[in-house]
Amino acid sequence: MPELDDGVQLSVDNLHMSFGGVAALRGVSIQVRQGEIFSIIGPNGAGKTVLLNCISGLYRPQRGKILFEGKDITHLRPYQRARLGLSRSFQKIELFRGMTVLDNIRLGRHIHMRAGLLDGGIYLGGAAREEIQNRDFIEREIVDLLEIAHIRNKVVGMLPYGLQKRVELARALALQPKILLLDEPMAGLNLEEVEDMARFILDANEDKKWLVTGVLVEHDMGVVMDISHHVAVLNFGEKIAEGAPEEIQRDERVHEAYLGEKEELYVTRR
């Protein structure tokens, strides 16, 4: 296993994941440094979401290791990884559509709740204070950061798609994660919504109240090249390139993986 560099927060080493006879990941290794935005890109079917699912614990790889802050989490369950500080959003929105925005976000705070069943049922003393503190955190930090005060009491299923994506990000942030795993957060959004979402991700990464490390799976190359510190490229389950955005833009293997020929692939928003 490669030695960890200083500042590496998440290390994926030689990950293999197969479904029947289909190899979704073949020896993939990445190292994500604390405080950066690390993007994973590649054509459809390259293994990007499978890699994210392995990191979050939804899938258990057949081979390889996953280290989080030096701790081997390869065999931990998703809720155990969440307790350590891993949070995620999903490619397809996974919200409770019949619940309000605030109720959905509060679910992300559940892992921080310490009151037991009896205390919660009586709802006095520590249980009441704990809920008030968590409610204040959601209202003061998350609702304000994501600019969703105007919809906080709305039923999620009645909201436009773009706002639902914002609520899912809010729920992931409610966990106060150390690393935020984002699976195609820009998918299905219009240009204005994409710019807003990119701004929210940058704020969570850069604001001293949050300083969240981001691992991003995304198809919008303009966003990837604008906000990422490092980019890894997968193709047919293998990592074919990794580096700074400007290095990835010049990599011939990346161009060929996407287009089958050497053409200009990226248009940044700057």
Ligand SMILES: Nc1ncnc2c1ncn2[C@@H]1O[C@H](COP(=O)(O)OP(=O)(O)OP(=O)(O)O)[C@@H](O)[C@H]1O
Second form
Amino acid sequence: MPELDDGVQLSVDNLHMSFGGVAALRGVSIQVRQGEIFSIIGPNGAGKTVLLNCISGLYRPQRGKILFEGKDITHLRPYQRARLGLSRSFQKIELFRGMTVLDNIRLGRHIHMRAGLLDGGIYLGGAAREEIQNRDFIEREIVDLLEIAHIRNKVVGMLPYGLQKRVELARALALQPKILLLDEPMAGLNLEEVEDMARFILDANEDKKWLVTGVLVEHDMGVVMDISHHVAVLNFGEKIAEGAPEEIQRDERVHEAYLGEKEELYVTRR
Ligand SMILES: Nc1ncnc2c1ncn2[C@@H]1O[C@H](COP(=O)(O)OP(=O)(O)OP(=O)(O)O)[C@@H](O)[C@H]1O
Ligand SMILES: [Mg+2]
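Alright, leaving the form predicted alone aside, put up the form predicted together with the named molecule.
After this comes the whole thing, all chains and molecules, with the earlier chain placed first.
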């Protein structure tokens, strides 16, 4: 195996994933460095969500390997990966609509802890107390970071869509992840909400309390080019290009893949 470059936190090596006859990933490799925002772009059906699902453990690739902090996690279950520090949000909102914002944040965390309890055996009183104190602290920090104090006790189903997306981000952050996997966090948001969401992602990435590495699947090119350190481009299940945002904007292969959506690549917001 080739030696990993310094700072590589997540390494995806030669992933293959097919559904019946459809090859969704055909030998995809990426290396995500600690502390960066790594974006995955590509046309509809390119394999972006499948790649994210393989990283979070929802899908099992037929071939390939996934290393997180040097540890082979290819065969770990999603909650085991979550406990190691991989957390995700979904392309379609996956929240409990009848529950409050805070309960969603708590439950998201609890589900992962409980799965771990069943797996790991007895949980001791002292540790449990520490966990509860820690949990309160984390909740306060998240509410603060994402500016959701005013809706903390509101029922999620009653909130406008843009705020629900923010609660999704809050739920994913509640696991105190090292890496946050975000599948189209901007989808369906208006301009102001997009700017807010981009700022929250940057805050989670840059704030010393969080320092979260971001792996972002996103169609909004303005945001991708603005906040990413590194961009990988998928097309028909293959990685066709990667590099700094400026390089990707200039890349002919990328423009060909986006034929018809070409002008989108030139959009920048700041
Ligand atoms: N569970 C599944 N069963 C069968 N085929 C699937 C499944 N999930 C994804 N695919 C197929 O794999 C391919 C890649 O899908 P994927 O959802 O990763 O695309 P995407 O890049 O996320 O697209 P979009 O931008 O539209 O979200 C598509 O052809 C899709 O139909
Ligand atoms: Mg998708």
